[in-house]
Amino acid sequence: MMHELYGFLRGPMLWVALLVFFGGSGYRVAAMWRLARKKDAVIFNYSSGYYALRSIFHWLLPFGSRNMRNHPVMTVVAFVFHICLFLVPLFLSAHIILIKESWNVSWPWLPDHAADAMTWMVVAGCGFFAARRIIQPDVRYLTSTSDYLILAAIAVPFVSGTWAFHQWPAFPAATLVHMASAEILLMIIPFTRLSHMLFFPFTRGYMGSEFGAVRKARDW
């Protein structure tokens, strides 16, 4: 039974997850573009590649904005969290070996001890963001149950992946949980608040263009 489930998660379910992720992402971006054209077409008149890229650069730079400098702990945690969140799945040796076996494509990977440490940084980051939503009144006011579920959806693939890698008790089951939860996470990205990863360049580009080209001011 577990062997069949493993085959399903590694085969058909993986392709479904990729299709939903890329198809859903494309749909959301296209829908946003159409809505902007319909309701606020004037933004395209003053869009500026220079000011858009300038804004994006400053918001990708640690402490590049005044808001980041005003909240140093949040800034450090957020940057470490997002860096690890992207690097670990892309440069984990186990993932690259599986890709090599399936498609004969590979690239350099992170040392296992580094990937392990970065994994726990992601989990710790999820804990930090959850605690912040509970403790900080203004953030708690804007928090809904879905926000905690999203944090759990991020944490589970990392915890179960580490569990399977270290072959702790019941690691075959942890492997299945890792695969299923990672595919679920991939599929919900376009349809939850995680979609900010898709819209960040557009929203920052819009703000940068408006502030730079129209208001002659900085947005950071």
The other form holds:
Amino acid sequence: MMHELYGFLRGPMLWVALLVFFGGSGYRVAAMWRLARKKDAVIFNYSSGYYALRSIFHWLLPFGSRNMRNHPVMTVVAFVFHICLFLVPLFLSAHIILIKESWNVSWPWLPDHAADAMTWMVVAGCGFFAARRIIQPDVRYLTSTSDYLILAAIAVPFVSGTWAFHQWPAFPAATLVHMASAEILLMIIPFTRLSHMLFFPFTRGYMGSEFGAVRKARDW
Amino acid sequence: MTKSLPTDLAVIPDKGVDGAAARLTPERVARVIQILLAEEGGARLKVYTETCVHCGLCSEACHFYLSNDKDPRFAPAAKVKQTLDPMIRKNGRVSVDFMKKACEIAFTECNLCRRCVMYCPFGIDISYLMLFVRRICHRLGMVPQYIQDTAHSHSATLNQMWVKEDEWIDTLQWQEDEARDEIPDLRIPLEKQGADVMYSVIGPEPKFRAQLIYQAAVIMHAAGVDWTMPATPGWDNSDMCMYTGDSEMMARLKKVHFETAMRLKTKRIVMGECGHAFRSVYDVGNRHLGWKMPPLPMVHAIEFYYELFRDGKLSLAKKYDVPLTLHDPCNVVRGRGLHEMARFVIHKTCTTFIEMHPNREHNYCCGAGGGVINCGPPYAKKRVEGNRVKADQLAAAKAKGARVIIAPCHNCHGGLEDIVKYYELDMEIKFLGDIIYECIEKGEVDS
Ligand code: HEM
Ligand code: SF4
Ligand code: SF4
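For the form predicted together with the partner chain instead of the form predicted alone, what are the coordinates?
Everything in the complex follows now, all chains and molecules, and the chain you saw is the first one.
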């Protein structure tokens, strides 16, 4: 039973998850692009590569905007969170070994203790964001249940992943939880607020273009 | 930390809003919202409302939020949560009372100042979303009475203040007469074909501040500018329809303004010291007419003054020596980056300049813009109390010695006057043109 489930999650379900993630992301961006062509032609008329990149650069650079300097703790947490979020799954030795077994390709990986620490930073980040949602009145006002669910959806695959890695009690079950929750996370990215990953370059780039090319002002 | 928040839906009584509410049914509300979401709500509406991660990083950008003791309901993203979000989620099936509150939020709790755009990591444009709400209100006929009256004036007379054509011409000739007492050969050239500059102003100038036209004429004269003003509708560059959600009328107003300049074969338009008018001509109205950029060159007075000083067209009789500070108006600073040009002119004409903080693109809005002051007396107290941070910012500049505030925008003038009075700041507010007029050599044409 466990074995069948493992086989399913590692095999067909992984493909489904990747397909939904990449297909869904492609679909969302393409659909939005078409809608923009139809209803928001203004976006294309005013977009400027230089000013879009200028703005994106300032907002991807730690402390590159005034608001990031106004909120140093949030800035550090948000950057560490996002960086670890991307690096851990892509450069974890356990993942790379699985990929090598399947396709015989591999790339350098993170030392295990570093990956472990980074995992906990992601989890701590989720904790920090959740605490902010509870403590800070304006953020609490904006928060809906889905915001907590999204944080949970991120925390679960990371916690269960380390659980399996450290072979803590009931780790085989943790492995299954890890695989299932990670696949769910991948699949919901295009269809929830996590799609901010897809749309960030567009919204920021558009505003950068309007501010830079038309309004001759800075937007960071 | 978490004091209990008022959750009432109390709205300020307003004839325009209440009258519409009495006529509306929930079915009609739903239908209008559905039509607008389908017809006019595009990718921006979708992406902005769907990618906002509810992080609250935009909250502290907003003077309403800061001034109302950080009441969460005034955070920029919270304004969307209270208006557009439920409309979209329920596909328009919201109550008439809900719409009244949404109308009050969109019209009187957001100046469309776009400061929060610079604080949101995604560049989510709350002012675009609030304008969308106003558009819905407009189509429901639910607009605060005072600002709707100015929109009616725009429709009927093509100016904001019910100024009749002969009154307009009379005012210009009266100002010319007055000015000729001071400078005998001064003219306010009407309807001159092919002049270098067509000077356009907002409706309230002939109505309440005709002195500004006088001053502009003196500056034009002293700089030897080849200029004219139109004698026909089209002289008013202001645009309250842009703020009531009446895009069609806005486009019509801008068309008349541009066409007047073209009829006069003028080389470019120079606009008086107004911010919202500049936004409507430079950024919004032209787009609705299908012009990527305005169809003929146009500049705001700040840029025009900057050029005159840069090119040595004006000489000074004296420098203005009262210590002063500058309020950077949203629509020409976040809207056109004229902040350094304004400082150039100030440094040319004044001895002691004191920066207020924050400044330039990060300056706080005056609280009057975006049509909020035009919603009139019912909302005045809320508006002024909703901008206590501006008072604090001004008081800090005053503590450093500033006694005068330069505000190169009509709306900012109105807003700052109310703030100075309410918070007893005892500071004087001036246009850049007031200072230039006072300091330049007026007599000779300097070529
Ligand atoms: C290139 C990709 C991405 C970019 C540029 C990006 C950018 C951002 C930005 C600017 C914020 C706003 C607040 C903050 O700074 O924390 C944010 C928040 C957040 N991001 Fe991302 N992100 C990306 C990918 C992801 C991914 C892949 C996930 C999760 C799977 C994620 C999860 C989150 C979460 C949970 C928050 C909200 C924090 C809160 O609850 O306040 N992000 N992101
Ligand atoms: S008033 Fe300005 S800062 Fe506040 S929500 Fe409106 S656009 Fe944003
Ligand atoms: S900063 Fe942007 S993403 Fe965050 S709550 Fe405000 S509008 Fe939403």
